[in-house]
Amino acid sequence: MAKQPQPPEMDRDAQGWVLYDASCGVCSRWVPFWGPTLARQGLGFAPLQSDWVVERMALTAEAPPPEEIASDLRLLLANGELISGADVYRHVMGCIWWAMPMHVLTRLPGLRQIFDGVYRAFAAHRHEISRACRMPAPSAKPASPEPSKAGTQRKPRHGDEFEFSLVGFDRRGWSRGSTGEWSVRMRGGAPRDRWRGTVIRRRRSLLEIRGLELIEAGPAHREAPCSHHNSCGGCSFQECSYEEQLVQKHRLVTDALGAAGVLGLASVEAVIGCENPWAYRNKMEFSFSNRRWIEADEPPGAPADFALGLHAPGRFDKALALSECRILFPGGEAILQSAGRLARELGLAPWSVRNHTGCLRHLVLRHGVYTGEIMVVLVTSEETPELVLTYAKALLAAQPCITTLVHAINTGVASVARGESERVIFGSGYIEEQLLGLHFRISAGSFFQINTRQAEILFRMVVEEAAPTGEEIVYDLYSGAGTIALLLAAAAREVLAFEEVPAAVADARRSAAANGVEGVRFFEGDVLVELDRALGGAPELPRPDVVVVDPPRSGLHPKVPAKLLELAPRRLIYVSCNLHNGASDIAQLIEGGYALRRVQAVDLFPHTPHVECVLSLEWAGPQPGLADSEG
């Protein structure tokens, strides 16, 4: 059988291609303009005059004669089906949720004929519209921007090709570089690489580019060990050496401090990296989907109606079926493969995020690094006890390393890997883990740092910077499951921990009792409200000497820095998982009287742009109440 002509490498994973007349100025501007929207629906686009399109059309039975090919808009689906004319608009509108009403209306008797007539009239006169609007038609082959009549370069368009060099990466996981006057961002690569790529979209002076060819590898470039690195959004920088990743993360830290105007007030030490940057995640959440993202290098005939893995970047409705995951804990890949294979063998329906149908929704894997215990949480849309029990027994038989299996039921439409109710199918319903000598019980919904060994480094540093001597009252704000509070309790007079999530507070109290830790009290409630109570003189909330804050990624509540300045503890330790938000909190604290003494970043998330930071501040302003007494 003759081999089908193939589209360009960048579009081979598309589910179909919108084909337009490149000699028409309207078509050549209008179709690429909608390129990002088409891409989110799994559709690429190409000129009808492209060599591969002409060759593919010659092999397509439904194709019109060559002289008539460019007379209509076409849609060539990956299965070989060819759609033409107004039906192309109808098909595309049916793929986009906000265009679905138009899709329905244009299929109704009467309205269908009107819509088709308007399309035919437009198609017949499109070249006249193009001349009237002075829209030049680009060549069928993408090229670099050509000089205009005035001698200046036109703005780059979708499909233009460039050569460019990478210089670093940003906090959102993009590799950054430049070509001429244009800034460039792309997925993958490493600093000092030189690439050839094609423009996907332009935003002001920034070009988003898809890499086509690595022209010259920089000294930090590495072959990505994972076969899914081009399609999976779990890792951003597998093609970059780990040493260079740490250098770039240090730059992200200094950039964040510089943007807040506090760079230079304290030394920013080198990022503490992982001894082994692979297989570090002790927890991962995977999704079942009835729409599988087909990778470019997969053989023809790959099943498209079942996947267990991670969502493809930018596609909430499609999942990438993973055959491996290099950051998942050892043994996790085998469980993942067994879970997917057994679900297919038993004919269990995966979830559809579009139609809200199907049984299997999520698979959560958790691992105790020091205990070796493994938990599997199966999230389904309905209880179906017999079906789930059959599946669970088969999975336990295939993977005897599993120490407990929990079934969670999520009947809502939100794509979250937890349920309104849970039942334990096998084992205790929890795993145990150790951290710096403390023992923790981790249930299906418990929070626990996903990189156990690096978390030990982070928490040890927090305790060292807090430096309790046995005489201090310590506040732990946003205390979560209480790990920091329990570690501080051994050296402080008393630790008061504040957290608003009831389940986390319950876990913290249980861990304190299990470890025999005294001198720590956990308060369930909003941090801002509790600080107001402390400032109001609540007898159960003595003023702190040391405060540790470990807020969510959004940073502190806007009113919390002012409350901390009123309390004015001698030392304040700020743990940030997103310094670009946290740095503004630090700036407010410094302006109010604190001095920044140390900044230390710890890498808990190799191959991603995320980094944890510990910032140590000391009070340098007047003692609380002193200014009032002097006035």
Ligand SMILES: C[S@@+](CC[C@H](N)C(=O)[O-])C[C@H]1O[C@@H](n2cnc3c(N)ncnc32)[C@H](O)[C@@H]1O
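Instead of the form predicted alone shown above, give the structure for the form predicted in complex with this ligand, please.
The next block holds one chain only.
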């Protein structure tokens, strides 16, 4: 008997997967035949029946119910996009050079409709080609969630209850899973948990659920240590083991790279986790509010007109009064409690987001892990010097560990924990912190990585990847308080650091002087403007050999990648705190001539969906000047 061809091994790092019915005779012969061709285009195959497909689909935004997935030919892209029917053929033909003419033809008006019609006719009769095919014909109505004749099925509504399994996290801090028929998302839980929950909202085929009962804990399930875990949006993943969180974050990184089409160009190493994933935040911003979020298990009747804490998820106008916070630095909770108690005792009015009234707006705590120094920044809506002084004195007396206290005034309506003006009420107005043996000054308005120990790992990697040998001009773009610039200075010819916040630049200059670091120049201004000046030949801005970029969460300004490509430094190290935005910058840089060498994520934010990532790129385009000499 002839040996049946075997489907190729499933490649999980592919750019997309054609989903096929493994029980169908046609599909199972078709897959090994086309497998090698599609593999060359970065596409793989995955059986519709595999757990992996069910899990991936549950993590896909707006995934159709499983019954509908199986009703037609599907292509699942690494970015979660699902392509169906004739479009799968069109997409695949567009990936293969010799099929490209067909791809173009089947997109032309008129021919497109004919091609789609032929596909539908073929699909409708595929059962006559192979009786082994179990896919329902696409013309047959898919299993409908509307009431059936028996009246047993309808679209889920608010309050309906379901049992479901969780499979993973998404980048917004939701646990994702499936009822078998519907995709679900909920706060809390852990992958492979089985839950019963009630529908709070439905977005097409995605149900938003409030968990009611953990039916069966998965192997990664843990008891959440924080009493606010069900109400606070801060650490969504407390119920999941830290090891599993790192696995999920690795997937979030590969998903972001896949969405930008650059997955598979470099290996994505396992995420480097924290030794201690608790009490790691050296900075936290809390809000005062005149509307307290009432937690589900509270006894009725407690006052609700004052709160100091974090905003309840999705509620900009209410704050959850925190009695504990497991990720805040040791000693921070006690300061928070004193600040709340004293404000109430002194009758100070908390801010109302709705009416824009009240004095107290924010309380920011900062801590030097190595130095033990603690800064409190009190943000108020008005000057009120006596009131603030009375409050500050009481807080300093209650918490003598505070080494400096700054008063900032924010008269605007935007809820930001910064002020238009600042004055130092107590101490120096800054704290000091250490990183890899260097000392840094951090004032109220300066950026500093919120997890000091992990920042050391992150920066060690940046230095390793930048690998200056003493000859290079290095640019540190978005340099904050000068951390990366100072760490690189020892091994570079010169480091030029660019940052737009004046306080951060001032801190960086003072830190350079205090550490005796030479060979660093700091430029205060917008990165885009400074890059234009460099490209324009400004004499004080020599062309860089190495560039490190560490942009804010929004990623690079859309014009910055093109400027970097014009500068074409030999090595480019991209530090991203939000790869969902950063990956498209990376794609643009690769498109322009860079090769991706290494992707390494470091977890600075346990129990949240955030992860920091170092992406190392090397110029692989033409040698600068080659085109000129040839021309």
